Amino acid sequence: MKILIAGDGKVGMALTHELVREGHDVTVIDSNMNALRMDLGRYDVMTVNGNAAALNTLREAGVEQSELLIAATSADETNILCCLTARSLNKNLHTIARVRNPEYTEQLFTMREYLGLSLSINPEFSAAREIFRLLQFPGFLRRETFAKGRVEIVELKIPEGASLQNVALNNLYKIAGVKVLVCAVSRQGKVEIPNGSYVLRAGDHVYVTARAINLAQLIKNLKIETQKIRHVILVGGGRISYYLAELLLGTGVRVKIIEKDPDRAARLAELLPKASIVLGDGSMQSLLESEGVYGADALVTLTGMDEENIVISMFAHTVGVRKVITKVNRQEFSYIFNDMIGSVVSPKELCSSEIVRYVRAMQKQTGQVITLHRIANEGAEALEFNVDDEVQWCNTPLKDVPLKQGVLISCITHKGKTVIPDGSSVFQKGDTVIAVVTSGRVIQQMNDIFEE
């Protein structure tokens, strides 16, 4: 498929190296020649430097031969008016749009189909509905969800004395006493796909495939962390902070908002009145005990500053603090201080993972991929297929069923009721199956998960 990128920073740059990856003809488009010039020297795009709202920019570009445009310049209006030129010469054409200002919200519901967006990411609103989902059940470090919210495959560390330690996942259903199906462990940075002799071990990160109205059960039954989280302190005001500000007040959630900046401080507490906004640094020390870190049930840091929002976590998983989420955009950092930041959310990558995702369903490929996550710190993907006429080994059981090395399929849906499957499963025409598998191999259909 030839893509357009419109605007080559953080989330540019993150789509650039997935849709090359996936086999995509790309070319990007930016006014910083430097920044093309990296992309030259790492993948094997086309560049074009210029204004990519411009019309003489996009047609050099090729919108008139391209079946997608993606739009993700710093500014919202460039963004906007880059769609609406580019389908003025390719009525074709879709078009995504990355718009980030709240005030814009409306407008781009009632006139979408005026202004020609296929499609409007708001990557910090994305990266508070997620924090969001991870503070409704903290005992999880990460939550992806499939088949329309009735799947989620979770991730949770096995503590020292946990009643999962040394147990073989053969008997994993005595303690769960729900139906789950762990489908990838990462034990010291290395990611398994486990079969049923597979022994927990203390410090492994576990991912579990379960149904969505068996979490709270499941939580309950392995005795993790139960209670709801009532006070989240904040640190850093920008739009997470907004949009994440309202999602937990209206759920009557106890926020207090540090940020630093005065005149920012000062538009926060008149748009949310019901929060408590401190003006100060949140990375002091003596800021942070003052109000109270110690008595909070999450900390969440999201100021603009990957490593000021780590050291922030460190400190307060520290002090104990039961839920710490961490803001990261390098995903580096992640891996490096994995045990010691607690959850980790990164706008960038949560944006590029719904374009691709969208990019795929553009595809209509034989049994195509509908959802993507990438799980064990990028070292495995859960994937999720619709099975249609041309995909193989349909109503063969499982144990029959010749997966490549690698591969476990962890959940089938079947007229709307999901099955976690054992060898005796099948899946049939019509079905949604989740698979999950180790990185290393592009997988664009489900056919590629067999064995020829």
Given for the second form:
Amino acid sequence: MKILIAGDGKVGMALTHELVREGHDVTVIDSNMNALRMDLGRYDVMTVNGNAAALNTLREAGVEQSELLIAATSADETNILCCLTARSLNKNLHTIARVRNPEYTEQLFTMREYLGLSLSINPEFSAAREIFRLLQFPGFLRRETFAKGRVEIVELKIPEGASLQNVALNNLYKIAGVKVLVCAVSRQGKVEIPNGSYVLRAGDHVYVTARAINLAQLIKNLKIETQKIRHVILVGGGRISYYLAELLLGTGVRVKIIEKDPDRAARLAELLPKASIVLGDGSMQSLLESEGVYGADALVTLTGMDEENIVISMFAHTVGVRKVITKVNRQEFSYIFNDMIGSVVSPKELCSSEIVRYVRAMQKQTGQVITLHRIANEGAEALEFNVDDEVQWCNTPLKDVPLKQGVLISCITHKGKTVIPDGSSVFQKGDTVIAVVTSGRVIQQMNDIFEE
Amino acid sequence: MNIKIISRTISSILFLEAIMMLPSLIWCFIDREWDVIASFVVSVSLICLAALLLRLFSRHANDNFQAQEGFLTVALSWIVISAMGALPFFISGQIPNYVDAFFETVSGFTTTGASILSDVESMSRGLLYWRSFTHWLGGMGILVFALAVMPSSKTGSGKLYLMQAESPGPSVGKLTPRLHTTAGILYGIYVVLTLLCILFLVMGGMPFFESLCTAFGTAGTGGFGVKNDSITSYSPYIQNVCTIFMLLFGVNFNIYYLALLREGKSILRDEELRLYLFIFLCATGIIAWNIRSMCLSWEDSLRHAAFQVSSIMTTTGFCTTDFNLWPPLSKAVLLCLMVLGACAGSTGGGIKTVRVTLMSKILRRDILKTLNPRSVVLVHMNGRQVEESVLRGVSSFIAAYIILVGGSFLLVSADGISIEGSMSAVLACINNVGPGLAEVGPMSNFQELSEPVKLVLAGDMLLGRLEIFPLLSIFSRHAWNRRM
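Having looked at the form predicted on its own, could you now put up the form predicted in complex with its partner chain?
The complete assembly is shown below, putting the previous chain first.
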């Protein structure tokens, strides 16, 4: 598929990487020649130098022959204008714009068609929602939803001395008490899809498929973290903080935001009268202590600097804050300190995987991918498929279906009822199926998970 | 520097070369020349063996492929395929001296067309076919061919450097997002034009084998003929077909792609194409007027002038007459055309019209800047601003070119031939033209030169074809350093 990406920043680069890997013809537009030259050396793409919202540049990039335009420049207005212009040149073009300013949220919702947008993405809001969901169940390091929110894949770490330690997966049901499926285990950085005799050890990161209504029960039976989060400290008062604070305050959680810029602090105080806003540098240990870091249930670091976020999170982790969430933009080195900073949320990754999902869904193939989540530090993918006429092995018990190496079917939704499958389960036309695949192979449609 | 990935690429190129040798066998079979078949079989097996050894050595190569690797791969591949491509000539004994065979093959791959053979017609057809086919492969570039036929890797990181190093011109752009498709389109255009050329030649009554070889020589702008007197003895129709096709292959191939997209306006506005055609017309006019007393009719002098201008300007090197006997003005015009060369992105050699255009624009800017030091002047080409790095590249290319021509001239003149002879030999080789003047003129050849001088000239041909810097990079200490 021919795809144009306008803007070669963090998100643009991540998207280029993903989409080229999936085999699309990508053209990158940016006004900065040096950024483009970097890209040319690294990826098999075409580059066009110029203003992405200008007619000439879009023409030169071949907008007439393209199927999708993703506008991800740093300015919202440019992105919208870019999509508007491109749509006027090519009526059948799909357009995705990154729009971050909360002041535009409403008009985007009502004027989407008028503005020529197929999809608008707000990475900060996605990140805030993601963090909010993590705070709901502090025992889980990550949560990914499938089947319209009915099924989730959650990540948990097995601590020293936990009840799950040294348990073979065959016996999991006895402890968990609800029907769940371990679909991937990351042990010392290596991701595996386990079988029934696999024995869990302390330090493993385990990815569990469970029905959403069973999550609370699961937490309780596993005796991981049951206490609810009531006091949260947010370090840094950017857009994510604002969105997150709104969500948290809505559920009655007490929020404290530490921000060092006086203007912004004042603005937050005006927008969020229920939150307590503190003016100060959140990277100072003394300030954190005096603002009650020891008493907080959770701490979320949201400053603009990755390094600052990581250091503050490590500090909070050492002093025993129960739930620590770190915002990291560049995930390149994150595996080094993954165990020390709790959950990691990356707006860039969220945004790019949301777009990749859209792109995969655009290629109207058989056994379409409807949801895609990267799990285990990108070591595996969880994909949700629609089962239609073309899909092979319908109505065959799973134990007889020849799956490829490193593929596991972890959930089947049949007429709104979700089933955690075993060897005798079958999938039928009209069902949705969730499969977990260790990364390295690109799965475009459901038939790709079967042996030839 | 990642030596393993370089070896792996070279090994693929060698396999490709072995496959490309096979069609020559057809002509050997038709002529029942079993000893030539044997020499081809031995050569192909040797090439495959070398390729296998390289593949074995590069088993665990990682994919780190950057500019450094790209340039080294191109430079080394060209040397290796020339050395290997010379094997059939040497083993069959038809060119008994290996240095001569190497010279002939380098001349083939670089599309120079300078020959050491005094009697081409006595050679067997299988070898003649291979000799002309090297032109065709070298014209568009064998690595570009590899990019076009081999499946593209998922990320394709760094492969652009291969194309940049091999394709002529100051800046290489992609036509499509994927390198694989770009290379495929370029080769598609090349194949179609070559087939058209063969068709027109056969229609003019040229025997099939000869039209194949002549078409390869024309397409790659090479210049190896299958007759001792090149194109002289063919009919005027065939000579005119060659004139037109040489001119066509000297045009930037992007122009043909634009034609496919029906962007007529931007073709007409292309500054390089306009200058190229303008120079062709002017030079033809001057020479036709200058040689009018030597020819039978106006038509005759115009045909010879147009053929020779087209042949020398696109650096092909075919000839219809001994231009060595022409008056000094015509010879001087031809020498200038040799240096000027064809368009960037074509199969021709020389400095390239676009570089001359840019150089004159740089000069104009610098004059303006001397007169008015505070003025800000940008250089534009086809309505777009040209990046400063491209301009710097043009200046340093021309400087390196002058130094190399001077150095080679000194070395070649040690052989004791005339000044005109040695100067034109160097220019004919570094610009990939082929025939020069005086001792190395169109009706004589490079046989009489000594072996070291032949090697110097072979080096010049490679420098000219790869546009100097990729080849010079081999001699840089930094190219071989471990990357830190």
